[in-house]
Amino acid sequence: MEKYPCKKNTAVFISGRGSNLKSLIKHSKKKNSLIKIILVISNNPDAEGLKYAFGSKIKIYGNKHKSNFENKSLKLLKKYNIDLICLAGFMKILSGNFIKKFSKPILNIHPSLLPKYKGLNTHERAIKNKDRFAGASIHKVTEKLDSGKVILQKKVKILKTDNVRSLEKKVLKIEHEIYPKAIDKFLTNL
């Protein structure tokens, strides 16, 4: 009899449309996936991704009030016995206090080839600096912004004809491809 892996209860944090969330949900439904998405949390209660998660019968929570966002999120993470958080287009920096209190792995996807271009406007900066390549990185979250150990990266060539929008589209396409792989790689090596 074939044995399937024990799936980790996972929460995905988003801020917007949830395109990486959709990729992760699709991946989580595969038999050999190592995650089960239990909860989607957003700092934007109107995020499109929340509607998608709700339609996929996943519990959702949206709250834009900074003061209780992290405390309420921590309570939900505990309630649903979450083993892993995946940040997917989550446009808020989690406090060091939150990271310590959660005390389990948090992964993030970032649209650059870290350690290059931490923070925002990564595509704009890559084009302005005439870089030949851009890309995406999945890394472990630490208290320092975009500085945790990189789990997986993939690059794309920046063409002379690329602008911020076209580069963003190319990078987003590889994000959808590598985030599920990075999660499985990370969990396999735990």
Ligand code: GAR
Given for the second form:
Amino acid sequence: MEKYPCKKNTAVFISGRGSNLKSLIKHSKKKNSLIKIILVISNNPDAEGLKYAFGSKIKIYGNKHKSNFENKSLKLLKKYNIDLICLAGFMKILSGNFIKKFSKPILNIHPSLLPKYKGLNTHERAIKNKDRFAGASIHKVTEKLDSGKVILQKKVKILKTDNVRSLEKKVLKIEHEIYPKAIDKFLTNL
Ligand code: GAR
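The structure above corresponds to the form predicted on its own; please give the structure of the form predicted in complex with the ligand next.
After this comes the whole thing, all chains and molecules, with the earlier chain placed first.
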């Protein structure tokens, strides 16, 4: 029996800051994690997270041009034998054609308790609706926005004193905690 698991070649897609990317890179370096991050792709060449990935000696690709972003990305995914894509703050919607052509799993992290609040401004909507809880979900990506099977979610209490910023901060903290767990859970059950 192998002592450590065979890691899946993973690409992370980002659009900005990349704090979830950082938490995934940290996780991937652990001996018993099930992923190896080979490639980071962004639709924003200035994304802060790309700099971090570059510093971690991971291959990076940034392209803001809609027309060839998906085609070039598909070529790179093939070149690097990528088995899994993790969207981490990736704010572009992938086309059905891309999802079909990649043909392997794509996971996404979304800052709400899905199926509540698909799309944007999740924390603002939760506060406005006077919800008692907010949270984050990791789900499989399908052609329908934020609608694939949920793999893991965790909630946090919304306090009367919370505003969008404070809630975002609280939820982000649990995002960093649950995304690595959700990936390993998903790959274990494949
Ligand atoms: C995270 O809160 C993530 O859940 C959200 O963007 C943020 C990215 O932060 N994703 C979405 O809203 C996707 N619909 P990060 O760049 O620091 O990881």
